[in-house]
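Starting off, we have a lone chain in the form predicted alone, written out as structure tokens.
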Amino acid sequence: MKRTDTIVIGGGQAGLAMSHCLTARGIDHVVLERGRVAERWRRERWDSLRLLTPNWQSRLPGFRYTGPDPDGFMTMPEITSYLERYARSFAAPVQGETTVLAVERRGAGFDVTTDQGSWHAPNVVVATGYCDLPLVPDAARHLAGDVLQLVPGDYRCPARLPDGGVLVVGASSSGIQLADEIQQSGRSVTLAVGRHMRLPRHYRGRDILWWLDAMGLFDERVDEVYDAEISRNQPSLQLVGRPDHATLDLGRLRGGGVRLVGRVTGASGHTVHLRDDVVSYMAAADIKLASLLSRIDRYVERSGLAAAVGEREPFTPICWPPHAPTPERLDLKAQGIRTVIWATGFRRSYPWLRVPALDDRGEIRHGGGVTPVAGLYVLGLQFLRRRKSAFIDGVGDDAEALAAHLDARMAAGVRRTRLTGVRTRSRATTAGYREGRPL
């Protein structure tokens, strides 16, 4: 059995950021990755996808974008190359093609069993990310077998779909991009709209994420919001990164011929049951957007930026034709729809985590990434410590905080293995879990 001070599970941006912070503190560790660095970015994304965050916002500990297009949006090959360069920049100790099979408590540390052998360490950092597995509603199980069902991670391009129309379920970033691309290929597309957070790509001459960054909204901490769970369950941003920097929203999709319907509530055979609620979701998204733009305007006045940015822009809600209810059912066969794409979000699953750290929903219990199991940490989740925690740009601050906690824990009672292979022993407790404070 191999031994080290810390085992990081996952070789994406979260795992690499943690590795950088541990390296800076001289803490011996290994990063176990089931495939290659940034494996999910390589395999579970469609061909045309780009980051929705501008290149300048791909900041990681000790590393940032220095290319010629800071306002552009990376393609998937570019983001995987970016993360590979990041790993090489500090010689991250990544052990690839290694799947973790079990994490179990052993004494004061953990035994980690993989398909490439076993490890022991006093600390484990779960950095498998927020977008672990697709969240597909139960309705999918009741659709007819001749309907092709996909999730965004399976989709590649319109040419790989069977002939016929497509139903895309979900109107956040992934759903609207897929609806637009498939519609542009000449197919008939129906988009089932649920909760979403509408955002323009630009406002007053600046990228919308520039505004959120400048105003400090991404830095809001868990203890600064009314209810952290509500904030964590907010819908994803309805925002896309495109070479033309254009805004894509429901108004543009409808103008291009995409049929908008309400939320999917069930299915039976070739019938999909819908709720006539698309107008209410669009109105709710418009109200939130109007509030955000007003907040930006107040920030401009307060900070004296008026001369440096564009003029205030009028807010335009997405209008729905009066007396135009949406259907309450959709007959896929009659409509010629042969494919359903579930762009309905993500869930997490930790069947290999055999320690008492999961809640009733199967999520890891934590306070700012520090779990109630001493020595076990989690990183890369939605609103872990700050609103930006699940972004590439946000994972670094969280990683540094957890590395500091882990370092303090070791200083309190755990002798480091270093490279000598000396056995470690912990006397740390769960104190400091609730607020993620150093022991």
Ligand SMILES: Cc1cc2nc3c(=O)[nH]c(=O)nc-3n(C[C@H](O)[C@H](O)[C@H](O)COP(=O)(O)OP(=O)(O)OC[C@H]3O[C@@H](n4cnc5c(N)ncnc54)[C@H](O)[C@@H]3O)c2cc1C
Contents of the next structure:
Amino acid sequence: MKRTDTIVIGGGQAGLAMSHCLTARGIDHVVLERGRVAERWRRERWDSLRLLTPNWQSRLPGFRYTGPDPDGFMTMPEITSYLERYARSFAAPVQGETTVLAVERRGAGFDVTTDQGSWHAPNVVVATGYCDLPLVPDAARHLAGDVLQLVPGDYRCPARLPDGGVLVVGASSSGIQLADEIQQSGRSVTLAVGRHMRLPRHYRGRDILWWLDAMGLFDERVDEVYDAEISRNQPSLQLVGRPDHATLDLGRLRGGGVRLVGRVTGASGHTVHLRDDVVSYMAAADIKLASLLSRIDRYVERSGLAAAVGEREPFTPICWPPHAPTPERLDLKAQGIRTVIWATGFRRSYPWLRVPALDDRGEIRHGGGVTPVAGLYVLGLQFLRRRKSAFIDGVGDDAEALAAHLDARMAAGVRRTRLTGVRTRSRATTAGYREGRPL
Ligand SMILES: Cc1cc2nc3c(=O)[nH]c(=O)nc-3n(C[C@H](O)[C@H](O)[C@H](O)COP(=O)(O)OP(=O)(O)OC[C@H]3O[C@@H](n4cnc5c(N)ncnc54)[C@H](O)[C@@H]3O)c2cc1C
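Condition change, the form predicted alone to the form predicted in complex with the ligand:
So here's everything in the complex, that chain up top.
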């Protein structure tokens, strides 16, 4: 059995950021990754996808974009090679092609069993991703077998779909991009719209994410919002990164011929049941956006930026004029729809985590990434400590906070591997969990 001070599980941006912070503190560790660095960006994304965050916003601890196009959006090969370069920049100790099969408590630390042998360490950091598995509604199980069902992680390009129309369920970032691309390829697309967060790509001459960054909205801490659980469950941004920097929203999709319907509530055979609620979701998204834009305007006034940015722009609601009621059922056969794509979000699953850290929904219990099991940490979850926690740009601050916590734990009770080769004692209490509240 190999020994180290900390085992990081997952070699995406979160695992690498953690590795950078541990390296900076001289803490011996290994990053166990079942594939290669940035595996999910390689394998679980469609061909045309680009990041929705601009290049300047791909800031990681000790690393940032220095190329010629800071306002551009990376393709998947570009983000993959960016993360590979990041790993190389500090010789991250990544052991690839190694799947973690079990994490169990052993003495003061953890035994980690992999398909490439076993490890023991006093600390484990779970960085296996917020977007781990697709969250597909129960309706999917009741659809007829001859309807092809996909999730965005399986979709590659329109040419690989069977002939016929497509129903895309979910109108956040993934759903609107797929609806647009498939419609542009000449197929008929129906988009089932639920809760979403409408955002223009630009406002007053600046990228919308420039504004959110400048105003500190991404830095908002868990203890600064009204209800952390509500904030964690917000839909993802309805935003896309394209070479032409264009805005893609429901108005543009509707104008291009995509049929907008309400939320899917169930299915049976070739019938999909819908709620006639698309107007209320669009109106809610309009109101939220109008309020954000006036917040930006107030920020411009307060900070004396008016001369440096563009004029105030008129706000146009998409949900106007009121539409005719939308259908409450969709007959897939009659509409020629042969494919359903569930762009309905993500869930997480930790069948290999055999320590009492999960709540009754199967999520890891934590305070700012510090779990109730001493020495066990989690990183990369939505709003772990701040609104930006699950973004490339946000994981670094959280990684640094967890590395500091872990370092203090080591100093307090656990001798380092490289000094002794053996574990001595540990304060296996829940004190760290309380200490782990957002800073
Ligand atoms: C379609 C899409 C677009 C996105 N666009 C952006 C964007 O533009 N900008 C942005 O900032 N964020 C974006 N995100 C959000 C976020 O940046 C990504 O989800 C990112 O991949 C999260 O990085 P991570 O390191 O937390 O997790 P992941 O990238 O999911 O990495 C987890 C790693 O753990 C490995 N792993 C899992 N289980 C095991 C195991 N048992 N043993 C060993 N290894 C394991 C996986 O192979 C994977 O490499 C996007 C997300 C999605 C889904």
